[in-house]
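One chain is shown next in structure tokens, namely the form predicted alone.
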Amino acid sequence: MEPSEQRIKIAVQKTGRLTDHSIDLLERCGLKLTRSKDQLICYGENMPIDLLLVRDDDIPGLVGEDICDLGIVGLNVVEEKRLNRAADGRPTEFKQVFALDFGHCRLSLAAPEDAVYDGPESLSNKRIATSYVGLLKRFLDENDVEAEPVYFSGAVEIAPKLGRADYICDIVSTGGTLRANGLAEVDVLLESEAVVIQTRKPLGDEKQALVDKILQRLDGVLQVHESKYIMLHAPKEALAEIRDLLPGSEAPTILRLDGNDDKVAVHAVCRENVFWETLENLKAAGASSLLVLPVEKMLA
């Protein structure tokens, strides 16, 4: 195998609202990267790990295509994809491995604000501007409703005010858009976020292993997203009290404290956020020295 094609090829939305967001993932599960001069290629300096800088509409095709091995992409984008894929008979080349919990928006509907929308039966024999048929006719099948999906490449939101369309269907984050159309969110159809997808075509071992190790990083530093490591001393017979109020943590490690009997010191970590009131209901319940510090890596 020549040494390029040994390198992993991660796709990355060129611009957009995920760019910035999937190279800090990648930076911060330990990859140095040096751009190259036409901006398109990020250079792994200490792993053999190359980024592809893509449109997000490419990133499906070019895993699924074994151009690249992983890709970083909306839920939206791949859902799409596969349902297109799906309609010309052909398999999904590429698998969805986890979900990254940012890049979240919704596939939405919208009306002019003085519409009436009373449920999907609103759509019937209307016509729906959108660049996602696919996902907008899955919607239409499953309420078996018949409308016209308009397919528009961009300025979705426009359509109405042309004459085009009644509704549209498009990608809402704030809604602010929306607004400043003079349209109104009337239904969802699609919860999405950034998810990692993988290539189904069979990798050599050492290209696994490095894929794996990658998706156990990328795990690691999704564990400890908004995780905390809570130090605390607990009297015994509050133990049970205390252990309950840990938001989100598995058995905590009980240790002895020199020279008191009546005290132990409890160590957890916690995978969910650690408010005010979590640590003044521990004090409450007779913690004390309560210290709550950043987790910045973790393997299950």
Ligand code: ATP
Contents of the next structure:
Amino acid sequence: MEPSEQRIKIAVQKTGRLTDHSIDLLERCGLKLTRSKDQLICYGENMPIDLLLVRDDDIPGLVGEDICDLGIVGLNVVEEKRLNRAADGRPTEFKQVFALDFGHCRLSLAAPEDAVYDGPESLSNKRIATSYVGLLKRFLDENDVEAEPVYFSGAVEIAPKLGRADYICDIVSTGGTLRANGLAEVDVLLESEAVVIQTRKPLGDEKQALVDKILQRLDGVLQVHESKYIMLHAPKEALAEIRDLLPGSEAPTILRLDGNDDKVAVHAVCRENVFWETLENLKAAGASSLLVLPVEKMLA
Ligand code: ATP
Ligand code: ZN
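Let me have the form predicted in complex with the named molecule next, following on from the form predicted alone.
The next block holds the full complex; its first chain is the one shown before.
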């Protein structure tokens, strides 16, 4: 095995909502992993890449302090850490690379169901319980409202019942927890999903090449997610209309059909899912012999 400093380290949530998706995504990039006995590290067997399994809140710090080269974490956590650092006059030492299309949620304001909310001005002089003081303050500043953030490290949704706050500002995905606590969502501060972050520190050439490779593979895996390969026969005179109906496709391949001068074969990668309605519309436009195949790997 290479010396540890030559290996890429990726910070991933140890146990939580992001864990399975993060590891699954890296495995789909071709990484074979074994967990250490203490379950704190996953070693890459076939590439010099290891995963550090940590609390999600620690991931921006680990990447920012250059202990890890990459991290997978919610945008909500990334933005909050960035604002906390900025408030202390410290620069952000990691950069956000791209969104991963899982871990979708939003940072929302919620109030007891009987409260009247007519926009941010309703928050004036109210107490708002949150673990996201940075993002909440930004929202209040942007809307020119004075209110009092009350820091709660967890169980924010019980703050109104305890008489500690008038509103809460917390992560919501289905809204079930809010409803169970007699709260209603009244405003959205941030739409979030899992993102990849990367250290700003220059890596050596070899490490940089490996980071680029893994990012390129991640991008490929994400593109494949929704992509389909579609094949069909099209009457030549309907070709333009049929091409326009192909969802999210770039220049398709047009092939001659043996013994048939009226029709051509059209093959295209569609970067969006192909639904039954699309196939029905293609057929109505004159297409025949339609076939939709999953795409397994893609390299731009
Ligand atoms: P840790 O022990 O790692 O600190 P945690 O309790 O902070 O765990 P999770 O509840 O597993 O974290 O959430 C991790 C991330 O998942 C959140 O920061 C957010 O980006 C995303 N997420 C998606 N849906 C939800 C949801 N309904 N509630 C909370 N987080 C969600
Ligand atoms: Zn956390």
